[in-house]
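As a starting point, one isolated chain is supplied in structure tokens, in the form predicted alone.
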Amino acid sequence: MKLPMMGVINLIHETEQMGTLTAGRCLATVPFGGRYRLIDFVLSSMVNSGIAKVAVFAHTKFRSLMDHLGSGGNWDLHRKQSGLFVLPPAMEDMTEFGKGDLYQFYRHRDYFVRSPLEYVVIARSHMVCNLDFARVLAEHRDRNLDVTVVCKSWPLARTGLARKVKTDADGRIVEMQDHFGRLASDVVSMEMYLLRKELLIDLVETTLAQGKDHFVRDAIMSRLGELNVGACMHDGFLGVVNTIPAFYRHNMELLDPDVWNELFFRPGPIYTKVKDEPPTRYRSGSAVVNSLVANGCEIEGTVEGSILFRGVKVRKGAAVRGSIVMQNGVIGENGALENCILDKEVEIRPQQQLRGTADVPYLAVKRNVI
């Protein structure tokens, strides 16, 4: 069933501390879980919920985003009506590049105005979860809210950079903070906001008229006393993936079969760009224990508690433990990795050994030879 709702995936000024993982790509296209990108989770959740019109508001380093999304066919969004829209930053000159998301919403206001859909859900790309937006909409209507914020009760120590919120006994949000505040609460915003399209357009125009241009900070947080803003609690898996430790930790959590099955199949499957790779080859003498291994790999050595993306080669005598090796990585003969993150196409020479810790994993730059 199609929802009377359009989707917005907002990539403008996303908060992140991902180091070299985002040096050449935006946060939305950081690889995750063996063959996925971070944006796949929120996009798949929208599609599975019946949202047939989705706009991705791009900002910086979006070449890999365009390559990954294509026409939207992998998410059933290549349609004559509605479908997927990738909207680049609208600028007349470079002085406008630093402006907030409300400015970009206004410059692309035709996307909103021309649609007959009643509701809009605005989400970020770095919240790894599997969510039914139909349930969020039903709760939004039942509680007669102006804005619904999808939230998670989550100890701060287990998040990346997340915005904490405080609610009253009725679930109304009475206080919100920016990502670096000190609000005493275990409830975090999942950066998903549902509201009527007409209210969004009004907030965009009135906030910009006041000389402010940030959606959450200026249009929502400053109006908590005026608007009825409520929290809709998510009780499933959540990974806030915008720091290196969070990226490593939440990838490793996927080795738990219960987490894997919940995240990738409930309430619906997670889709990604399809690539035709041959099956992985496990050579004589290889050993693989409690690991995720994508297609196209060639394993001659030992892999334990690790995640290997497509096309990774683990040569004879090499050992990979507690590590994430992205696409087309090569671990040379008798090499060793422990608690490492290797970006795409990294080559580890024979005999080379790299070690990090679970709290501070070793990070190798894309296309590096070590």
Second form
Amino acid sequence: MKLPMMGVINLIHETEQMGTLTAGRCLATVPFGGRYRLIDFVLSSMVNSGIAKVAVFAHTKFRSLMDHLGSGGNWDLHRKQSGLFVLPPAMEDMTEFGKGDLYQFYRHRDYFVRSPLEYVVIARSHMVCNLDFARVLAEHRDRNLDVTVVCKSWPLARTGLARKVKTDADGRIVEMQDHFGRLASDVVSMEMYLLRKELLIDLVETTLAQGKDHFVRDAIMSRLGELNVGACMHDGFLGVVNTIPAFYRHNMELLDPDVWNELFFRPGPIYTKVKDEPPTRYRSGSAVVNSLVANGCEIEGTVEGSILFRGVKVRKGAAVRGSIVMQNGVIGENGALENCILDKEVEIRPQQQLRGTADVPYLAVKRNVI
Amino acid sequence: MKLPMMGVINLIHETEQMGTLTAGRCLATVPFGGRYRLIDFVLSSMVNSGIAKVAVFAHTKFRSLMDHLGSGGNWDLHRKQSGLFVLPPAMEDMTEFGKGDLYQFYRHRDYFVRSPLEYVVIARSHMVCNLDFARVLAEHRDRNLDVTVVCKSWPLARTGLARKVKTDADGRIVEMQDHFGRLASDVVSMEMYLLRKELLIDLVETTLAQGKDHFVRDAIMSRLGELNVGACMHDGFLGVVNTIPAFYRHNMELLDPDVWNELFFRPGPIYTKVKDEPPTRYRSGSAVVNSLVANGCEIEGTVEGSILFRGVKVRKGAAVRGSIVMQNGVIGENGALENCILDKEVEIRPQQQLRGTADVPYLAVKRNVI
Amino acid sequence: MRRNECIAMLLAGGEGRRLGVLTKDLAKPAVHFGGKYRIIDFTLSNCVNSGIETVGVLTQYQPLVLNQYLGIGSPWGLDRREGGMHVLPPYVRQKGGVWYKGTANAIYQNIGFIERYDPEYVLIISGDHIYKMDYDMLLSAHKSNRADATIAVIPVPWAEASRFGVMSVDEEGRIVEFAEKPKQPTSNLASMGVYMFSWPVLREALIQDEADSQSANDFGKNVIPKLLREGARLYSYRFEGYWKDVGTIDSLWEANMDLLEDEASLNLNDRERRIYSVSPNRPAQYVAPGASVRSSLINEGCVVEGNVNRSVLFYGVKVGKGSLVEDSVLMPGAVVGKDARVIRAIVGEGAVVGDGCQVGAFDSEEIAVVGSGDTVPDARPLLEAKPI
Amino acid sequence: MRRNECIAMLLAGGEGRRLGVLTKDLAKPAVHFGGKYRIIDFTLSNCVNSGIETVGVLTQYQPLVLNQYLGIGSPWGLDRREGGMHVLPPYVRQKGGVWYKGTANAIYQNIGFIERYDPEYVLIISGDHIYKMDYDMLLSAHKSNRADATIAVIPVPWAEASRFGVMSVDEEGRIVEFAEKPKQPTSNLASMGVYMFSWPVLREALIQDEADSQSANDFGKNVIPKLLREGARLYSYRFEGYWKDVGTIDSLWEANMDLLEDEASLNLNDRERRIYSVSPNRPAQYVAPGASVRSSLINEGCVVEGNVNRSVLFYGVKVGKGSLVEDSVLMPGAVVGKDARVIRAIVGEGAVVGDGCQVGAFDSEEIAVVGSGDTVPDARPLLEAKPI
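Cool, the form predicted alone is there; where's the form predicted in complex with its partner chain?
Shown next: the complete complex, the earlier chain at its head.
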């Protein structure tokens, strides 16, 4: 069913400490889980929830984003009347780049104004989850909230950077702090904000007029007193993928069959760009255990506790352990990797041995020969 | 038939003096001829010639470009293996914006290297013509040229800015100067350069290595001695639309039925984004002569020697003469326009009278109420 | 996830025999209308504008042009990864295939198609009518009435009621009586041939109807009356707005003329609910010096050098110098030469009216028709002798 | 402009009766192959990779799954504004419709479709074979020979030659003799059922063939021999590479096993000439701790907890703990429970092999088959009593 809601995936000033993983791409297109890009999760969630119109507010390094999203056909968003819009930032004035996201919201306000849809959900690209926004909207209406923030109770040690949230007994958010704040709370914000379109436009214009330009900090956090802002709790899997340790850890969590079964299938499937790779070929010497392997790989060696993206080749005698090897990586004969992250198209020479730790994995830059 | 050639439409530093017509859009998406954008002409020519892969090297203000081109389906370029690529500039380093186009060619060299096609034609967006590139390629091969430049013999007073070209008896280009140069020649360059892909890559790398970064000036013009550069003459209509007088004049030339019949139909049709406007409605008081009218207009007044884009309303008693009214313009009751250019969605109040001259038309900025 | 709550089955098999030379090689839904459209554009656009994205189009008569026109559904945004538009011709099994026996049989034969989408509701519509309707409002009424079937109705003049399926309804809109083309109508509420069914009810009704060898397998004649007899919850949904069956030359001409009213009751310019169609990719229309155009609808690609009044010109029409086109419909690519007269006429696709000819007349009762592709040869010598 | 120099007509009506329970509701071209594909993917991809962008797909037997699979052609890049893929079922006219009488009749009935594109050449292919071929090279040979028709040929073992149409050719490749399934073959050059025709020649031949009431309307039996008798320029085009008709359980199993060779003669990993297919949108395959996988092809969405050796697993297959799958093909969504054995077998789509069961055996001559959707119930009690 169609929801009366449009989606915004806001890539403007996404908080990240991803090192060279975001050297040539934006955070939204960092590869994840063997065949996906980070943005696939929130985008598929929106589509599966019945959101038929999604805008991606692009900011920097978005060539990979355009290539990945194309016309949105892979997410069934290639539509006549609505669909997927990648909105690049206004380019004429370079000084605008430094400004906060509200400024770009204002530049893109036509996108909101022209649509008859009543609600907007604004999300980020780096929250890896599978979520039904129809449920969030139902809760938003039932609880009569001004703004609903999707949150997760997450007492674990956190490797990603997430805002912390404090709620009262009714689930109303009474305090919210950036990731570096001292607020002691087990609840983190998933950076998904659902509100009426009219309220959003009002917040954008009022806040900018007050000389402030940051959506969450200036329009939401500073108005927790006046607005009725509620937390809607997400029970399922969450990965906050904006640091290298978080990237490593949340990829490895996919090796838990429960996580695999939930994240990729429930409530709906995760879509990504179709690549037309053949099935993966296990040759006679292959020894693969406890691993996720995408299509198009050719494996003659050993793979343990690892994630292989599309088209990876593991040659004879090579061993890949606790590692993430992105698209078209090649591990030469008798090479050995342990706790490594290889960006796309990295070639490991025969006999080469590389080793990092789970906390500080060895990270190889795209298209390197090592 | 497929040509073994890829197309590049180079929007980097296009020469233009278009005033507010390019305030919120790039030159490529300036509206033209009632329902087109400038880029439609060269893009349709490429497609009709059998070029199945076209890259648009975008530079600034290209949101309108992305909206217009979409996935290329309207030009039948929405393909599995090839098709249309809009390549935004590398955004990470702002200083790169000022650099010449060769720098961006270099950044996009993967696009060339990965393709098996043998030839490249590099064009600009603002040459309004209908051209068969298959014929240009045939001539390029027959004459054994290194570089073929499509040229036009054009002794008329020129309103657009075009490079001048001098050829010898064999049609080889012996001199080429920028539009402000003093070269006395009736021949202008249409800024379409056809050459082998290998030669292009060589020119890009060599010229950049020599510390120069401008494709035409540094890679072509300064090598007229060493390379065999030939002019291939275009016999059909040409509009060089990069100044306001040229914009006005070349639009008005479409009112000549011979031009209309040639430019829009021969050798192939010109494609543009489909808009689903209903047929134009002429009401009882309408008096329209010598005009081009796109769909979706509603006309109750007088229109003479003018061009109406889609969805224009001319109210009772209003008169539009010698004017260009872009999409969704409204001329209120008894309003009068003479020699005006109204950008998109301009509303002229009832009784309002505006008047420019053919040389210096009155130009109204987008979404104004006057 | 993303279930197809409601899918539409569009009956597009009409032959349109009464449209004569205009439907020579054309199914009725493919007949041109309104300067730009084909009749089927209206129902397809209604579906899309109502949020229905899975549409089965049932074809049979002369489907070639229609199939080519429908293509993969992209002009209507129905080229979807899931759902979208599917053309469903009669299916040939090993022992052979036959045309659909009736409207109900056509749906019956495609039960397998419908079940693939597992809908809760199925909308049955026909590609023969011109109207703009929000089927989502029909569905809402259907749900709030907890109806088994809901029939869209429109009041028609009493004199014409006997041409339709008419029904009597109670104060809540529930149908208490239904008569297909009654000689003595007791109501002027006519069925528009637009049915919203709860799928389990329809499925069962179709199976029973197919098993009944006496049935003509028609919704109006058999399925609806039987459901009513059995006490099913049948409701009417009253439609306010323009609705026209364009099954004859006269009604096709009239419906085109209706569009020319200064305040036409069928609004083609409403941008919220556009009518989509295949774009023929023509340049802006050109109105020459010396031409005049009044009270007309003119499409892209036309060249007008003569006089056009109260007429509808499809794309690529040419009207030569000195000619008069009045109260007429000129189908795509029709050419009117110089000094010709086309009055109260429909000129078919690609037809040519030669220099100096006259087609139709102001005082004629009948609408003159030039068949698609036909040529009315030049009449200049005659006219020079005896100008009209 | 942009003429379709060559269009393809793909015969996809095959019933594949000898594939038994695997083609219960499936036309042969829709049968799964190679861990990810359906048979028809190979010919469709060949067309696209050869630059042929207009393909008519002629269906008749059990077309529902095939139609749904083909959709609007987007997985193969054949969802084009002009041309692209068109599904052409037998057409029902008012007097009824019948299945295509033979391969030539199928094309004859679609002359109207072909003429819409006005091609110079028409390629006739079938959706029943596994091979990768550049039809553009076939076309070049056809042109340089100024041939009327060119037939792709492949040498087959002499013992099998009598199963094919075989031909004798002169030193320039011109066909001098052609025999359809001869008892005493005089050549081992077999026709691959891939014909390149100059369209005017084919058109005329089809019309003559249709007029001949004695004809079986088949290319191999009638059209080609007649052209040869009449002295038409018929050439052979010798194909080097993998080509297989997968018409039986044994050949389907063999063709899958052929892919598992370390240097397989059919290269699926060649990125220049990919084989396209519909993406089922599944996550990366998961190989559990304790599993082992060797010499196998495994698709996305699989979960392997047991041992897999020399096997092909389609998307969504599950192999439980302690199970062994060897020399087998597991179709999409097949599930093998715990401690089961699947040896020299084909397990159909969605079939379930229960815990502890054994299907097939190493020493069996025959390939064991579990039909699509069938269940082999748990056998644990039996196995506990008598473990294998």
